[in-house]
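Next up: a single chain in structure tokens, the form predicted on its own.
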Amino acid sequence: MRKIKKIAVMTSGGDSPGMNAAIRSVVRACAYYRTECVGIYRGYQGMIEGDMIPLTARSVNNIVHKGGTILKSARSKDFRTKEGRKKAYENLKENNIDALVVIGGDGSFTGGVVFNKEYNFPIIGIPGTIDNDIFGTTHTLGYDTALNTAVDAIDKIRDTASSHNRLFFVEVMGRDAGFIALNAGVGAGAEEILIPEEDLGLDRLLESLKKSRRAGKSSSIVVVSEGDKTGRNVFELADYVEENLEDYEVRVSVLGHMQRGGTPSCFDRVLASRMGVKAVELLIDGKTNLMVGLQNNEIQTIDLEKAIKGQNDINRELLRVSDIMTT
């Protein structure tokens, strides 16, 4: 096993709060262990184009609190080709880079696994996505911040809903997973929560809203994950309810990409710091093709392929709590 003298770090795929804190952690862990560090701009595309910069402990001053990523992020069609990956490998070797830390989601990890198999290049993954849909960790970087952003927005929307006796459908991110919707919905006291994992159905939704009205609720909040299948989209869902429940004045609010931005929470900053240090230590110890994750508040590792292929199950206990809270 060759000695790791220089480690590259990059962010790939969708940005998430905490990525900068993770970059900072990787860079400073490298400095602590007297290992050179290089930042790759724009993920795999930057690797193909040789868009890299040396990073020192002082290079990452004052970024722990910033959202987004100072290394930028992009999705690369070129990296999906053998020619693109060959060019990326040649650039890494030309810059004497021995190992790579990839901060991103399952698409980024998939690229890393393929690259590792083709070139036996040491790679460690740090899960960075607000959706929290990576297997092998209870929390991905940015998830906690996105939750707090969503809850804060829903709290503000409730003020308007109560003032005007309105029903609001609030769409949050989560194309394939309902973790944000379920947790934000419970935290913000939503009357109903619609997620991809549970098909509530239009009839049951109508009955639930009628029940809320009979119970004396003059306004309601329904949190909808963007991947929910109850309606083809949240606007069609709102139209259907308004047509069938004359008592309700219905509005739609799509939170969208505001959930990805903003200052990372303390939880995400600390988690990023722990994950970055662990990623560097694993590479120095000769480990590869692993993802660092959080389990039982301990930093653990899981095979990258398992992290990609596995599936995080929705919290059934929290679903039960949600049902009770909407009584």
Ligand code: ATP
The other form holds:
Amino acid sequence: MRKIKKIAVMTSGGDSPGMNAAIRSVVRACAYYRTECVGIYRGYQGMIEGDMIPLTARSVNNIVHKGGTILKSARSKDFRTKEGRKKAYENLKENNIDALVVIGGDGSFTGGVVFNKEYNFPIIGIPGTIDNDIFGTTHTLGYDTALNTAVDAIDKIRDTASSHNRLFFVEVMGRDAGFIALNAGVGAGAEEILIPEEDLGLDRLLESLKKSRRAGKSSSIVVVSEGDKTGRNVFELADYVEENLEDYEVRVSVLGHMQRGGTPSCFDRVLASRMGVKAVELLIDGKTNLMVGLQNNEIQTIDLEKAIKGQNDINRELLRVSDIMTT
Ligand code: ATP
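Coords for the form predicted together with adenosine-5'-triphosphate (ATP), given the form predicted on its own:
Below: every chain and molecule of the assembly, starting with the one above.
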């Protein structure tokens, strides 16, 4: 087993709140175990360009509460090529780096697995994405913060919706996964929630809106995931409802990138701290190709390839609760 003397950490793919807390944790755990640490800027692209900085315990002061990532994030086309990865490997060797912690989503993990196969380079993944769409963890870094941001925004929209008796369609992030929509929708008391995993049907949407009006509700909120299964975007859905239901004043609000930003919640900071420590300990113990995840509130590991291939199912119990709440 080769001794791990120097660990690199980077953030890759879409950024998410809590990434800084995870960087801090990796750096401090390295310092604790007397292992050198290097930060790679802009994910795999920075690795190819040799864009790195030595990090000590003091380099990560005052970042635990900050959104975004001090190491920047990027998507790298070059890393998808053999030549790009060769350059990246040469840079790691030149800088005496023995192992890598990748904080990112399944694309970033796929790149890591490919790289490990080619160069037998030790890699541990930390799931950092607001979408919560990574198998092997109940929570990805940033998901909890994004939920709170979405709920807060929907609460504000409801104030204006109820003042004007309006129907609001609110689009939240989640192209392939409805976790944000379902949880934020239940949390904010949405009348309907449209997600990629379930086709609830447009008829049912109309019925449910009529029902809510009959029941005397003065405003309605429909939370829609970006990749909703009806195949219509949020504007088309709003048009459809306006065409089919009389007397409805419909408005659309797309929350967009605000969901990626902001101060990480306490939950995300604690999760990031736990995951960072575990990632460093795994590498020092000679482990590779694993992702750290949260299961039953314990930090666990799962094969990176399993994490990439597996799929988190939507919580059926929560769908049922959501149905009952709209009564
Ligand atoms: P998010 O979930 O926020 O989109 P992600 O980590 O899935 O984050 P991607 O853009 O899919 O984001 O991947 C990040 C980077 O990982 C890519 O820009 C690319 O450099 C690398 N990568 C992804 N797939 C591969 C692959 N098959 N081979 C080599 N590198 C890859």
